[in-house]
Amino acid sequence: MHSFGYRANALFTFAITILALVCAMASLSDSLNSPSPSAHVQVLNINWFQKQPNGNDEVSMTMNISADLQSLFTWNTKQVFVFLAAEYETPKNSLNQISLWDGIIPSKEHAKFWIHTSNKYRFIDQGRNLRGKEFNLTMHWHVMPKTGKMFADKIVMPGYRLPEEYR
């Protein structure tokens, strides 16, 4: 007769598989999923356009956000972090990244937002690079499952371009 010690390791062993399985399911579950979310940037005024005293380019700008991401959420998303990104090149790097705006999504309900805003993060450009320069808008956003791995993608939004001279 077995004792009471193996009885139960046999029935947490077969209970920690069983949960794994269920697991590996549920995060294979979400692979059949195929969002198709949206998104629009309109930039409505450049509020300020200068160079700084150390010599780099800034800019401030007022935008009106627009997204439908209803699409990525699933049974097992626990939220989703997003954020818009001004992206460019430049002779010395071939791409350039900067966060303008971002939020976490805690629900579905959330996920169809219009926000008016003002660029939340400095966009700095090292150098005097920016004058007269055409740019991409990013929205990027970061899938968290309640189980499983991450998944992330992006909406790029191109032809936008900075005045030739500062204001």
Given for the second form:
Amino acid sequence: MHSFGYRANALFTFAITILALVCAMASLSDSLNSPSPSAHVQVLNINWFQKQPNGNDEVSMTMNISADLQSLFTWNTKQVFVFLAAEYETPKNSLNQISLWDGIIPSKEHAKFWIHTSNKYRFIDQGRNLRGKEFNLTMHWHVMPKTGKMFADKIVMPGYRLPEEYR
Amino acid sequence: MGWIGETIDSIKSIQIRQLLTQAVSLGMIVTSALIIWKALMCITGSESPVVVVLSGSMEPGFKRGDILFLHMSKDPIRAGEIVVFNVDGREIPIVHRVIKVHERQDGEVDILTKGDNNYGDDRLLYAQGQLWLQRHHIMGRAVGFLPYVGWVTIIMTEKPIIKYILIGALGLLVITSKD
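Let's compare: the form predicted alone is above, so bring in the form predicted together with its partner chain.
Everything in the complex follows now, all chains and molecules, and the chain you saw is the first one.
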């Protein structure tokens, strides 16, 4: 009953149980945090707007993105993945989501940022629906924990519109 | 003789009744592990409820050896979610983030993915000429995360000798244990 093997086994089991419990508590403590992030995006310029040879519309734009995501960080946060997506509806598609820019925020100190950028990923429609199209810009974020459950949320910013003509 | 002598003695002294008891308790352990796995499959709705991250393409979020818990529901797939997908002609599933979604009125969906740590999108990883992932390629989406635990399986698949030593040692322990 009191051999080395039994004692080692009991100690190991106890250690694993406590570790699992601490991980679960760390993950649960995240839900006590009620964040209040803010975001603001300004479309400064449509760099070009044209029809690709295969018939799909493509647009390139320059944007000013500012956000304050500091309140998302807790002690169990490893990083926050943030991205800006253009969302719109077309006759064929009930939803189009196109990621335009994304970034990884490693710590709370970097969570209040301001960036001037053109779209990182190509803004291509499935078809020729982009002329005069109204779209939403949505700031999404995914909180990656050190351990446990992942969280995600978004801010929708409506009322953006593409030009009527190719340029 | 010490430990080895004791072990040999205890093997010699095994009686048939004791052997049966041990066989049953071993069977119980194996069966309950299987039950837990199958129950997880039912709850999460995913073929493999737990996956181990094998590549560094999602760093610094997920490193090699981390474990992801998957969930497969009827909810539509949206940009930003981390999905596990199987590409035709590839055996190993890939864990990457959705960056583009085109959902048609009838619910059919075109998805483009990218690894956070990769420079470009995943079209190079897809089958030749494939531009989009469809719903049936998706095995599940990641909902939870546990670091480092997956190293156990990585080590066991890459160094099978360790697996056999471990199984052998456990087997010996079960046979020689007295209660």
